[in-house]
Ligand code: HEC
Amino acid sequence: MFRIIILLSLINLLSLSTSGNSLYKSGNDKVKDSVTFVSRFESDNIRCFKCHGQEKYEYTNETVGKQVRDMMCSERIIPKKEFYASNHRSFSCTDCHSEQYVKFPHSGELRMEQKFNCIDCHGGDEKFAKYHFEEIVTEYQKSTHFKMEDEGFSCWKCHNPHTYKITVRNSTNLKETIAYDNAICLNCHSDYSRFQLLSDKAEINIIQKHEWLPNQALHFANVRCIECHTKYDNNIPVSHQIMPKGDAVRLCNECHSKNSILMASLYKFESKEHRRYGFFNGIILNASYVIGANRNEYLNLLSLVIFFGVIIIIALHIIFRIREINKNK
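Any chance you could show this chain by itself in the form predicted on its own?
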């Protein structure tokens, strides 16, 4: 029964995002603003969304002079609302795709066009310097994912350029961020059809592989996969160095301690204003169970004074009782 509950929770994560990028709705001012956001390229983009924004599309076959209705390939469907809530919402489709896509039917050769990577646009630009894209690329090149580049792995396998949006830096609802980010990993790691596109390995049972984890369902709901499976770097927003499975975090005290690695990853973007009144990690008091999270230096000192005071009182009491007994003899 317990395994079924865990499996259902994983399925629920996937249902929240078919591409790992469609969950995050609240707690983000930028996303809220997307309700009133109007792209200056909306009229240009609408010709693309006319087909790619829905499951069915329709066109006139000029060769036979007939109206044709067909199903759009699921990998080619870009929901309009999700695009205009994403980080790339202000773009025109032809900013990234060839101008020749304006013509329909599209030339088959266009499918072979070179796709941009994140660094092609974000590298060397002072406007994006604070995000450290160059360092992210360096980290990624040390990742186990980078080894699969020849098989077709790229930034877009995790970050759908049409729907991806930043979550953790803007989130006021950490649970939604965790579900959103984990869905990105589960998009391949719990879907064997997708997994086979990049690897010839046998199917992996995520639940079985994590049986060693105490309170497995609780961990899946409260931490991201990358907390345990990346080598975190406090200099970049989110670690991109996916480690081999043998190097994954397995020791409880790496997270459940006052020096929790979660403070340099999952909780790093929380406001520093929450870290006050002498508490070490007051920021995560209501987010998770971390040993020492509610530790306070002043209360620690007071508790030690009280503890040793009680020990001294007990010791004095024993000494006086022994003396009293000796006197009575």
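Switch from the form predicted on its own to the form predicted together with this ligand and print that structure.
No partner chains or extra molecules come along with it, only the chain itself.
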């Protein structure tokens, strides 16, 4: 009894000192440089940020010559910090938007402004070859969202033009990467106000729809939606073909097994090193423990040896017992 009390209090101590950090601390500080980044267009962009940078904006009502304060709607607020940390931070707002936006009120015609596509700038560019833009476009066109292009779905809906930042490729903290990528989907899939702009469907309750998945919160913190919902493709770093719901991964063994699909998706950027300390799928161990995917071959071997050792000893014992019985007869 005494032992149990000690053990229980030990466990309590352990759980009290829980720290949220994972052990992803290795090199690669690419994310950091956003802090020191200074845009060539800093002063140009101020013209827009002074209104689009926060909730409140001011302008002068020319007719009455009065200063007016108003509220910027949240969809049109661009957090300055996030913009200057994004992939396109070196841009001026007016590289993508008309120069006429300098004027306020913005002209009504600007609403019809034609937006660039990713491929307009990235297509056929050697510098971006490693991203496989062309293949991504092909996959996107096969994805289930593509049918909503006419309603306004586009790459921009997942890649916020002002805040998108490559994450999984440079990941130093897998949990944060997962949260970042899942937030992209949840932007619509847990916010009906955005969802309904594209579809007449009633709200889809994500939690309810995934009720069949045990430890749901744990799963959603440790795998991305796209792990289960995209058709994975070895040639593309991030698969973009979101399949109809019927084709989503439902089999636990797809991940919980020796040849886990996680190796080809979530852990793709690091899976060069296949085994570590004898663990199958060793790199998964860095961030999480996936039952069935992380088997230790040495422990496996040891357990087999012990098991058969015991069986042999018992068999010998039985033989000796039978001989003893026969002797007595």
